[in-house]
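Next comes just one chain, in structure tokens: the form predicted on its own.
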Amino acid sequence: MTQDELIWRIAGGSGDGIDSTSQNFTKALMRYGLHVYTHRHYPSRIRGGHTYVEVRASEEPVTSRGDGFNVLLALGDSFARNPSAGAVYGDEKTKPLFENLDELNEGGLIIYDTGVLEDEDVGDLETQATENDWHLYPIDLRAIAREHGRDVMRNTAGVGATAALLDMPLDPIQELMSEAMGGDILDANLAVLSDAYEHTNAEFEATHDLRIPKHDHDEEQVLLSASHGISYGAIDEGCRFVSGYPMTPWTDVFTILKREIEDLGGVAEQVEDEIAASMMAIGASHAGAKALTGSSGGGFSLMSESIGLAEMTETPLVMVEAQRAGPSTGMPTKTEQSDLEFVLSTSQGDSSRVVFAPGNVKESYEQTRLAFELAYEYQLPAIVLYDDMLTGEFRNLPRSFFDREPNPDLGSIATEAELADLPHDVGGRYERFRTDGDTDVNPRSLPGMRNGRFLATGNEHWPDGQIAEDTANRIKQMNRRVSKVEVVRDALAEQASPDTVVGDEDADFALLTWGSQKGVVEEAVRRLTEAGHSIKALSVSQMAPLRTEEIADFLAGVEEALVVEMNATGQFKGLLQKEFGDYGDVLSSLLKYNGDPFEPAEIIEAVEIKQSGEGGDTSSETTLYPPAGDRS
């Protein structure tokens, strides 16, 4: 940590209030005037098990979790299931302290709870601290919590101790507590906070030189994750129906929408499984509502057939796929970008869909709105693909960012007057799927509209919807549906690109990434540029249809492009090689698939190895493919 940046990590057991405490502390830092960014790590268990949240706060906007961290608040795991060293899960009681030390930077602070961790639990911690210039602050947080309230308030005591050691005033924290709670609970927490603050100041002389940075925002800020961005983007675009089944991390979006959408007169349905959720959303859209559904991993797999139905019936549908580490159940609470190939081609037959992969909170809002516009205008599925990292990544944005006009428009729907002039079959059915129209997209009619009756089926069909296997009709219907992707591509080409380029535009070494790794790659490029490297990066978030001309322009003249992504098989690199065969020998991969997102230092290390012209492996948990020095 420097004088203008803090990276604080709170660690404990699931159920110890780690998430809520970190969010409140993050919000307090934001109100103190700092830019903030969080990173969440938690096990797939309801209660107990090592969990932590990292908060990076700086005078300047931050785009990644940073490298390591500098302040550890280790609460211990009060719900540890088995404290014996040989247990399946290891010594859970001490994990919040010892499992975090590998990433604690030199000169960092350690605050740990002596009310949970006794002398025999901490072992040779003092020796490690001496070797790494760490500063130890053992405090009986549990005793302070018990004196004024309950054990669980240890987290509040830890925040008070943190504020004391970093010379941070308590006002913004007290203000937040007063907004979030009341009565005896508020009084007890305020007493715990103040007592811990005063106790720490009285008992310890701060031997470190780390202090909270100071800054002021020009305007009011709000704290959001990409799940909030997706949810509020959907609401502002007129979404009033959501259906789903809980599954991590999709549950974040579903929970936010369920809480908000019913207050707006909409419908939120938790159903028995993902098949029912996707079919119900198709039905709602068919009836004239703006509808959204979604899931994660295996849950989205169950929606495969529904996507095909939406494509065949040309029913608008917006879906969210929140990736987690697979295959199968995999690691349900860990992040990965390994569903790209799946989402691009899910379902039977040739596919016509739009896929966005937002890289941050702003993009999650904007691209969700765009997904609704495209789905309802061109009558196809539009999928927002993000991952567990973005669901737990909270950042501050100016409140004014959301001062946007709502859009209740349902897209290409004919009026009853227009329907009267459109073609009908001999039985009076509207030829909703005719192939001799002026465009590839025929206007929809909604149930109950005069002259709008047609058949909707998952089978191939005649223009009025009746089932047909006529070969000539099949070719016409297929060509019309598939060509809609090109119509969408042309429409998107007229809009500002969501893909971003940073760095030296003349550089012959480049980075390519997609989705959630945008921020960390851009920070790596900034730091490499400051160190004298010539490098540029392209972050892609429009995954289907790809902006092929833009990517080709970026790659022109590049000698090597390192594709950075969180999966084991280089899925985005594979997509690029499929689209740009000419550049197949230019692309190489930097992969990470251990459940954690990249840190900037890992990308910087890989670039320096590549640019050195020598062979070598990365020293971290990443993989270079092909290995450095091997371009065969």
The other form holds:
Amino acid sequence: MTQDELIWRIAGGSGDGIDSTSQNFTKALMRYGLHVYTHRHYPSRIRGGHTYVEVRASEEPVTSRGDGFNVLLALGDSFARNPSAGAVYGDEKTKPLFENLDELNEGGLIIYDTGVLEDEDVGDLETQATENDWHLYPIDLRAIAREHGRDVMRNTAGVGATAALLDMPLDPIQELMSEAMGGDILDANLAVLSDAYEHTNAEFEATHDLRIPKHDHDEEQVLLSASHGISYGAIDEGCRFVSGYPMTPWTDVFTILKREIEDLGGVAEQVEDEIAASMMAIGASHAGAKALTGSSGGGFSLMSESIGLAEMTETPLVMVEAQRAGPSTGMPTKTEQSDLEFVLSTSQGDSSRVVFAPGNVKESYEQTRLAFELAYEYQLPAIVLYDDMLTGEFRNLPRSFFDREPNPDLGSIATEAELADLPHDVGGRYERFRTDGDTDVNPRSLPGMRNGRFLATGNEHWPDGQIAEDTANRIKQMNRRVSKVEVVRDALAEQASPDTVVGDEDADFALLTWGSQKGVVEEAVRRLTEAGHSIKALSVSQMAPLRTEEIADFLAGVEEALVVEMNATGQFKGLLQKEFGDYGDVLSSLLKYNGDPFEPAEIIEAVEIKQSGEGGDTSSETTLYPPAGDRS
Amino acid sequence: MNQFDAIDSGEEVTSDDYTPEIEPQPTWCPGCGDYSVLKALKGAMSDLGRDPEEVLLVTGIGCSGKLNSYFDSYGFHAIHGRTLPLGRAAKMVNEDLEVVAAGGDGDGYGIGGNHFTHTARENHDMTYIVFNNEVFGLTKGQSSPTSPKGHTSKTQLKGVAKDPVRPMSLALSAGASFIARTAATNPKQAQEILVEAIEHDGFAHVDFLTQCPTWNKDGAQYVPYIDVQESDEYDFDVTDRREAAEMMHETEQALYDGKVLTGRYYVEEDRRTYQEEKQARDEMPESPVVGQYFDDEKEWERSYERLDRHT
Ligand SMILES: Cc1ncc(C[n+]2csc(CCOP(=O)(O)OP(=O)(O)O)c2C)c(N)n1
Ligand code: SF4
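Having seen the form predicted on its own, the form predicted together with the partner chain:
Let's see the whole complex now, leading with the same chain.
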């Protein structure tokens, strides 16, 4: 782009249609041939309250939200209930404009709606603009919307004005509108769009540098979030049962699956609570369907006991945990990576499970598929752990990425004919939990099958499932269950590692991260490398079993490693230290827990402080722990 | 190829088919009412000709939860209070299974109370047997949701200050479509009622009075029962919700006055099951979900075709 790239932020009140408008605009940019990435920020309110979505678009693939932004479309908050400046919550009406200015880059554009924000609301904006080299475009978006339709179409008008100022043709936007709506609504929106476009062109001489280039994708793209990745991964694995209870941000996956799964001959259930949701997934899986359930922190807590039950009964169970800022109800719409320790060990006893933390949309699809395969092959819980940021982050992917075979295979399951040949107790019960077989995983039978009856129980049990407290049997059963994780570890070792390394292999300064922060860390490394630093990074997404050898290889020869994660206590760093028992001097933390994900500049800043050898702290909303310079 | 041959096998079945070849040492006390539930359930299954391999018995935790150990079908001995969601999901993915859930009064009316309300309301096609001994058995005699007001135990030293739960009234207001009470002291009626409950299309709730000689020696469960259907004194229409409610209320009160009334209290035949409701809304396939995995003809759709709305 003439000036690097576009990072467009649309800001308004919740309920002003920010989400749908930004999604359409993003799709238009994608169809226009650019790589796109969205970042969503919204308050825990239904109507009103400042909300924004950022869209980053570039000729190059984009892996993070970027630093700041360069176009602000401030719609004002039409739901503002208390516009007086002294009110407890501040001046709601002007928030979408003024709350965003901190992060607006130099040379940026501001389009604001003079229909909602009048002169006296705007105050000294002009002075600020001059100081920061911002370019102001005050337009009465509301009037344009009113003339052809209704007030809410202010956002369409804003998109029209944006297109005009960036020299972007309207056809991809018009095309998308015609696909999404029809009739009078479509006509009105189209009229608003072109009117705003023409009005802006007529009214203003563009004084800024930013223009949109025309670019082409080699093949057709789709725009998806990690919630879509997880949902389509589940569907492609033959998941035909989902049970859940709404909780932000897990609800994203739940609603996508609700919309899809019934068309495919499956069942989707909103139930009375998360305990029921997890127990239903176990029931459906036990009876022979591939099932999924999930929640976010609080709801997942309620599922603890069920996870243990699935482990003990060796019932395949795939779960999604969408993290948000905790503890307790925390900040429902804000992101954090603070459930790692919890998810690794939820439930009592020596319990084990597989945990993936995908770092982007692509991985969310692949790792959900893998979670199903492992859960059904090895009869244990597999959890996909992601966070609010990834639920709302849309990215483009080639459509062909999804062109792969579906997998309805139920994993280690016996047919009736096979069951007839498998060991039974004297009474004819199938010895589903045999400990003297060749493998640690005995095939399952399903209720209704001949020769397959057995008892599944959360108590310790004999091979046929009967409850047992016999000590020798206990040890054998325990060993068998625990060793399944080792079997999984070996099976995963055969697969290409999902954990990725970038940067200079020989660097003695390293970054480590996990899950959603992968993209931003990788961008920071790219930029630091360009600036002449020697640095490398490892992004881990296979959290359990952890690929310890790979991590050890990565850390060999590293003098300092900064573990980047969105929580206050350095949970991933703690996990590494627990696994390795050392690296106490090597590892330190870069933490962020204000509810927003990292920006690349924040990581760059921390690395520079660390490498300068002078100590000091970060200027931004992140924390270095221990502070740089504190260690001998 | 059908992978579920046990279903509707048409073979002759007896109670013995449900008896494990090596019977585990019973953990139930001598004289416990739970033995009667086991016997009645085995008898009911043989009356109905259900093959043990087409039956899924889901139990909770408690003395009652041990039922699975002595009943040789497919079984799931789950966790405290959570039988119903597990059982109803199994039924939703394979309608052809005979799903029976069973647990204690602490299990079902206490910790699992929320599931009880919602499973009844949804009218899942399954049977739920609650062993009502008015105490927590397994954890040694603490008061349960059905213990009479004033009942003392080691954790209720001055006597329970709460009114007891009225299980049948609760089931009725929640929406169960078959509600009955029977008693361990009445094996013949118990078996008949279980047969009807299992045959019923919809959520069948059976409050099964069981004596706990170890912790609840004073329980009214020992008193000879009166069958409300056999006695001329009690004339009411089991299909009439209002009359049923009145009778339930009277019965639940009478129990605490030492009078045991048993029988069918409410039977609603024409109500759709939850499966039927969902099928009518195209929210559930007509044939069992699990069958799809064994259907060689089925085309498994890739997400590829579903991505168009994202391009
Ligand atoms: C979550 C949980 N809480 C508590 C217990 C301990 N517990 C086991 S059985 C039981 C009570 C059982 O009482 P009831 O359901 O009336 O069955 P009974 O033993 O009388 O048949 C309790 C509290 C448990 N196993 N799980
Ligand atoms: S404690 Fe009571 S309920 Fe439990 S087995 Fe003994 S008699 Fe039966």
